[in-house]
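Take a look at this single chain, the form predicted alone, given in structure tokens.
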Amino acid sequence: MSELSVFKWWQRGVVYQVYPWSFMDSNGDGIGDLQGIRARLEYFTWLGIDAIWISPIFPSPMADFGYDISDYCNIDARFGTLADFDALLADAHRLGLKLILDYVPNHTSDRHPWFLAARSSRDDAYRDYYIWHDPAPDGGPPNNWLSEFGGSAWEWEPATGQYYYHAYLRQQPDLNYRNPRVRDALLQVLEFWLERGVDGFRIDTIHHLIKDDQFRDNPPNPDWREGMPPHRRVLRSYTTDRPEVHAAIADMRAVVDQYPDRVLIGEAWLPFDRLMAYYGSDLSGLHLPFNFQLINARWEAAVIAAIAREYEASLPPGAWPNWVLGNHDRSRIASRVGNAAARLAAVLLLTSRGTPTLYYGDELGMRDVAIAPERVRDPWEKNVPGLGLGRDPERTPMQWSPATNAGFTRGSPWLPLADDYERTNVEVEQDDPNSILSLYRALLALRRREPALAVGDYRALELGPDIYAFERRHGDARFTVVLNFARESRPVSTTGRVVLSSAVARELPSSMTPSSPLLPHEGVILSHA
């Protein structure tokens, strides 16, 4: 038996975040498609890639660009047709890639049939499929719960003479997963792509999915200040991580348990005290809820190691962890800590203890694109503008090559591209050995290569200022890990053979001694057999 086998594969593998609108647009249309991604295949299994995950893809009015679904048993057009998917799904597996998608629980579209009718009348059997509430005694909102993405929560219907919540969008109503049909009906839409062969789900927004039957008042957010966004002036107490939701996942994770080795992912943003929860009280809830925690931390060695610690202390027994550096509503981690920093970034994330997800075009070093404002296709910016709250610059197309729109699509990009296409991109960095994807690719090779790497114990180590260091055990290998986080060199009081520097040009030494020095913003990767 492999060393490895009693390991799930994804415990062992690297998952790939692919926002669909922007992979690979096969028809001219400007857009990415499932055609597109299926063209690409080869490129996951060239890179190192385990499974892939696919933001949503269903029928969708687009209002927040599939997040508001209309019907959950189908594809979108503009991406394709159930039976393009069924291709994707045979050709990845066949290649031996997983594939998760994305499952939005929490809302539909207010153009799904579901809401259709409950906003038809009081009486209709789907009224209680949604949150409805009387106008508080002035006429006005229920309470004081705001939207995401702006303004209050509630939308006033004046045909029935209520209103209805919605945390995002008012065309994204929140669905009321205290009635037993709603989640059986979700339920069934688990099954239906469990049975179709999909390896997985990630969950949107899960720690959203119960509120307040009371309908209380969020209380008041006292370290609130302008610039932030409006939704923060109040603790979302009464809106987010209710208890009740741990009752909902086991009945998710029921299901998925049904199929063999499927996996359950879970977004919640959440401290890691609040976080652990959502592995279940006896690991019958999400395998890996995300932890986003790299993602808004301070790029500074003593900040990253604190992180480290209390993740690996916060994990209840038997819990896996995982590791986010970017994802479609957050900045690139190259424009938030630099190019040369990305690059130690990449080792950090391939080299920690437990799953790692990486979003697409990050393995380039894609940064931010500016979006003028008349391209500004985002709802969250144009409902809050003016705060930088706007997720278009990170949804930017796929850099594949340097021929015109990056060899995305051979129409007009839905969004446009980033002025270094032409460098910045695969094709060019595919032949180059000192790119960031030559060392995304060779971090890959080393992690599927060395178990050590991939599911073997962590130990934290002191090895002096602005280093952060680890080492990683599995079986009689024993590697270490030493990232060097400040603009200067340091010295580094450690030895071992060099395995992978992710310094640029770097003439390696064949070993580290104690008086050798890290470069600025150089990671490496120490062998101790």
Given for the second form:
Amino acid sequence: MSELSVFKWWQRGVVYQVYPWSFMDSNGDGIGDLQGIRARLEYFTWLGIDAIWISPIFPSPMADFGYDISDYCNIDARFGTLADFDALLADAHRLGLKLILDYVPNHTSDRHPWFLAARSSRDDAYRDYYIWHDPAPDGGPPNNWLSEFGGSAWEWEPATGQYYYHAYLRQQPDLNYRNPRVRDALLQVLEFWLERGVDGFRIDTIHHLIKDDQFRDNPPNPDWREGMPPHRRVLRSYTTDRPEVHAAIADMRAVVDQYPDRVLIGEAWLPFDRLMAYYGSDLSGLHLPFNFQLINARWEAAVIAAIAREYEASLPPGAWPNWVLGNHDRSRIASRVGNAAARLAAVLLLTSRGTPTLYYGDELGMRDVAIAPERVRDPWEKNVPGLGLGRDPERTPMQWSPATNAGFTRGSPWLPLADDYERTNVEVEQDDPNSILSLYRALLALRRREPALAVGDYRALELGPDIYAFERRHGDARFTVVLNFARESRPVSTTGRVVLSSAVARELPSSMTPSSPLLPHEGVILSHA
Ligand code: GLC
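Complement to the form predicted alone: the form predicted together with alpha-D-glucopyranose:
Starting with the chain above, the whole complex follows.
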């Protein structure tokens, strides 16, 4: 398959997100760790994954569960040591797996030595590493910028008589990326991990990196309604997606490009018309600006078809698409759309044109777990309670087996396990050909076997109401993917040999003839070879 070699691994492959707190605990402290991930690496090869992205594992006070970093170039003791990391990376590579790290250049922890120095005095050499501002004339915050996690984004520092800016928690002061010393220090972080051999980075909240240098007030959001997160009262016009961000990304890309075959993925919650700029002019930016539209979308065929149409139409020439179904910040797919539709979602994710990112446990049909008030860990839920913003429900321990604590830990897990873990787990589902895990594995195997499904061309088809259908083609191979979003059967006028169905009861191989019905929530892949 030599013509496939023009495609990079991150174009052909599938990325799996590991949330390290919850993946596998090797030492019984109730928190996942690197040795735990290492012990489970063969799960990824069994499943058919190409790359794992691990959310932050660096030293951190864990105010935001690792997204508040106090040392960019080390491993938090909860997760292990640098030696553990090297061993994990070596084993992953031996198994043919790529490893992607999280990179958080927007902010540090307030315990980072840079911030400790910066807050000590206005004259400190590190003062300018962060964003300080005098109070407004009334002594209040300098402007109306809001924290994503509730309240003003400005925190008063009495010792030095200024405010500092934090887009997230006050324990996460934003770095001043306009300062070339900050930029250089953060580029060195990339080099540190690249030298160790990592295969790429997922850049955290990249659209926040640069803020308006005139500190203009954000305009009110005309669409804000009671019940929406409070920070959405204003539009983030002057705090996100500033034009200077693209030069900053190009600098990161230039560092990454000094190493062969690495990937740069970025988190930017933006509509397609803004997101496309993150590929950079002449594709000098991110390889994969995350496409989160499926996470927000209403689960209807017409809505999903429109998203795919708009996405395909907006991609710059040569830009590679990608799709995300879930992550550690949003309700799980099985909870958003239901168990039956989650199977359809698996077909959608793994046959759409572009690199899929799969969130740990979604392949088992894991659902959001209700968290009792006394067990809440997420600072967002603590700061802004009652709106359902908390992210603990989608961060609960991976369900490995029917054993105590689902085989995740021999201690007591940091978050509760789902009630259904004795049924919904790797061990039980591996033996069940009708499980969603078996469906994921079959889809991943088919995708690997059939380049058309991974890197092939895409063409949308109109096959009737409630149906989203498209063709994938590569060389002589041609497949049709037909997805029934309705809760009822739907006749579909198409033909082909059914090579995969998401429906539990369908007998394979079978053929579709004009007007064969698709079962409720069924997705099929038809071959026309
Ligand atoms: C990103 C992360 C989220 C974190 C935030 C602040 O959105 O995905 O988990 O809280 O950035 O770092």
